[in-house]
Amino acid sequence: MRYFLCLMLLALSTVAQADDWLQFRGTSSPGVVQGPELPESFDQIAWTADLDGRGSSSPIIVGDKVFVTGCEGPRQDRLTVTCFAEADGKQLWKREFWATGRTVCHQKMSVATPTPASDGERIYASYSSNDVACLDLEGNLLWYRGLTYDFPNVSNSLGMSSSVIVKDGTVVCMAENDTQSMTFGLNADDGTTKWQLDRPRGANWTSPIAWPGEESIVLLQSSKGVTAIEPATGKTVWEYLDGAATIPSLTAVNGLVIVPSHGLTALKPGVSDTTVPEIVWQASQLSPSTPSPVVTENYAYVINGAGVLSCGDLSDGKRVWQCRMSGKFSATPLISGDRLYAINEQGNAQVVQLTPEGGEVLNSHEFGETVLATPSAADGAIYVRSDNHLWKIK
């Protein structure tokens, strides 16, 4: 009996807990905060905790720790991943890597701008040097795979900016760019190639997502639409082919896709004809720039070029008001409970009151900083990075 009951309790102990935020956007629903509702401002700092180098990937939180990635040196080619504890911001460890493939990118990115991921037992961190790095949570190296190795193509001169996702045992990368395009499905336990895609060829810096359905599906967009696959044979599902943007990720809600295509489209996948979903709405008013569009039960919200944040109704994409932030906007705003957060690019956090009539800015706050990373969030908590710092906010 003593040995089983040891066992649950390491298995608990491993297993993600519901508030914690696995990847890019959070765990579930793209955005949208499931747990405790987010402090009403960002000037209740809790810690502050320094970086180096450069990275815009975004935190992730597994249980007490948090997890960041970064790149040092003069040719950002050090890749790290540091991991901080969630309750006072002290650093627990730091790891560091060579890269092995190209780390030419644009000025404004950096080669540690897709964010990792977890399954709440390891860390997938991959780079924009095409390199993934699998650790535990105390920081030892389970595996290690530098995909130019084996694909020395696949490279993009602005630099790759896809995050991974694991789903069902398998990492799923997107490597996609003008030359040699792929996506690859790695196997969680050891990073051997389990299946890989050639993927329409045009720079791509989308991220994939889980369908939150039963089915176990993963949606990849590129330019040329969405092709939903099963993660653990690469096998094709479905596929839209109507074109998409290559910036802005699609989301999924209500057994719907919103995809940034025309506008916003609105999917749902096919009855009569499986392999071809059915576009439920196109909505040109509602046109994100690079944040992510956010879907909530009943209404989507998308940031445009100019700072201003859209809100579409989910039942039919007619725009029922917009709200005019202060900035330009590289991250994808958070939404809890009736509440938006978002920063802009010169680190100006903004906390948006939503209603069904409109949207007011309630409060500001100064970061000082550049900000492009998507903040995260867990328990209650709001991770805000900036190349140099990590805030927690509580």
Contents of the next structure:
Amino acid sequence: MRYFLCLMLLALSTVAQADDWLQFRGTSSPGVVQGPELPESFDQIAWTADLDGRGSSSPIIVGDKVFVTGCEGPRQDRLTVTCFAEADGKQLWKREFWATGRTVCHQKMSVATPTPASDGERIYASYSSNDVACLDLEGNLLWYRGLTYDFPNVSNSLGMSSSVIVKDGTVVCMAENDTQSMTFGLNADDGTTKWQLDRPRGANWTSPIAWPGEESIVLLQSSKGVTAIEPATGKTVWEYLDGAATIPSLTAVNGLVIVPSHGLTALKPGVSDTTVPEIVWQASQLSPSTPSPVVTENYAYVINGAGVLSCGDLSDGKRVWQCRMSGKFSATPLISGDRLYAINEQGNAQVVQLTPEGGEVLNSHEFGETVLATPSAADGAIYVRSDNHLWKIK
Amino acid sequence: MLSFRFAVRLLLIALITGLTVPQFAAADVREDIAAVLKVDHQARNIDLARQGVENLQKSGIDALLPILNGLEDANPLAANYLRNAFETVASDAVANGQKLPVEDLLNFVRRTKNRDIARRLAFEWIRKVEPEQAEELIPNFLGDPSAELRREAVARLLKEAEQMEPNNPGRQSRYLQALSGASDDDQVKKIVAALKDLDVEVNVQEHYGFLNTWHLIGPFDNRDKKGFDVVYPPENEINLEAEYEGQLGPVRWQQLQTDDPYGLLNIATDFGPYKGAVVYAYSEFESEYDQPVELRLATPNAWKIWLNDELVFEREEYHRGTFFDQYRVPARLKPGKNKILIKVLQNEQDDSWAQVYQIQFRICQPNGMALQPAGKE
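The form predicted in complex with the partner chain is what I need now, so please give it after the form predicted on its own.
Let's see the whole complex now, leading with the same chain.
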């Protein structure tokens, strides 16, 4: 009886919850928090945990655990996954791996730039070296792939940042670069390759997203545009070939795909010809820099290279207002209710009140450290990481 | 603690065969490690590896030393499976109040013939559970084959030197000692700067073993980046007296020597700021033995390298930055003269930062320490 009780407790403590944050920019609408509203400011720090080495990946939250990837050593070739208790920030376990691919990268990036993903039962951690480790929630290794070990020219001397996603039992890993440019569909159960695609040659730091509709589709962005594929087979469903940015990533809401292309471009799946999407609008005034756009039911928000937040109307792409924030941003902001949460590269976190008429910076908080990672959110809390610290704000 | 199923399995085997449990447990551990070692490219034998790791994770601390020994023959993927098994066993043991076999781990670290990554792993766990014993090992690491362990000794010496009074004569000897084991550039830079303050100049080029004398020929055509796979004459023969038809007319080999401390050969400024071009750089290296080495190249240009007429690696990437030891290509030198040919390609980008056309190259031991050519003191 006690054995079954233990099993029940274990299951309850590890099963993913509706408002978990399972991947880069969250589980459902990228960057938009669906659960309880976030705190009014970043001042309300619940706990701080120390991190070793470097990393600009986002934390992910599965049940009562927070997972963070990192890299250590002078060559950043020690890849880490660390698990913390969501309640108090206590480190529960840490696992390390030896990188099997190249670990050089631009000094602003780190080998732990890609954000891990989870299906609620397992963690899929990927790195700039194109190593992919799958662990259970207790830190046991289930499988490990070295995509550069398999294909030695899959690399980028500036570093790679595409985050993995897991959709219908397939882990989609974009490893796109100038030389041997590929995207892989790995079997989430055992890491074997379901499919691999030759992709446009060109450095690409964007991350895939899953189409939020009923169809099982994953969207890949590259300098050529957007390719919609079936995650089970890698087969192309439709393509948009009018070019796209290679740093900020696309998002999808209300049946629209919002792509950083010619500023922003809104696409919807084609009706008469299902292999070609329809361009709903293009907005050159809404041009994101490094942070990806965040899109709500009615508005699209982008941050440009000067730290100016622009709001566009989702129905026609017209710019509605602009609001100057402080600093230069790498992290993609979060939106919760009528507030936007953004952290600049200097670690200055700003909360912006959003109204149809304009944006206003309500308050700011100094983390006092460089912050490049996109924050995460779960159960009304924000999680922020730098190289050295992980903070929970609630 | 052994799982119930695992314990039953051991007991049954022992009863049937009459062997003692520990003997059979050891045999099982060896089999599990052998299973893990079978995993390879494209997830080949992944089921065996997973089962092996799962079993090892249940094997308790008696598996720790065999796992370290198993790393000797592990490919990079299998090494990570074994590492995870080691870490889960060790962390579970520590959490359960068990003592790790520290003496065995110490002996494993001390034996320099053991694989460097395995020794480092053992060292880290000694440091976790018996930090004082780990610290005692560090001074012995200065000449260690493991770059990561050497780094510890260099860091210790740097710290000692920095804590000394500025006029203490021991500082200089500490820095020189540290330099003898340093191959990570952040540490080398610190040491070189400190020694400079003490009026001691370091020959950085020699410290790293950069090749500084090259023969260059070109330009050949690479307009529209079409020259990468075109076989120009130097790929068929190395004849330093020959003349060939190049992109802009006849071309001949020219000798260039670089005085740059980091061995930088600046093709754009010292040979020609060619665009849409291919230039070949040729050099030779005398090796006393047949030996494993790493060819370490840094360039923002596309490139191919041949060692003794054999293509060892190629990469078609332009202007994504250049970093110290950017590319590390494992290779093997033969005794005597070894021929190195590098094809360096420039594209036609007109951005100011895309005018860089250069290489930095060294042949070193796999652990990053310089390899001096035969006959050189």
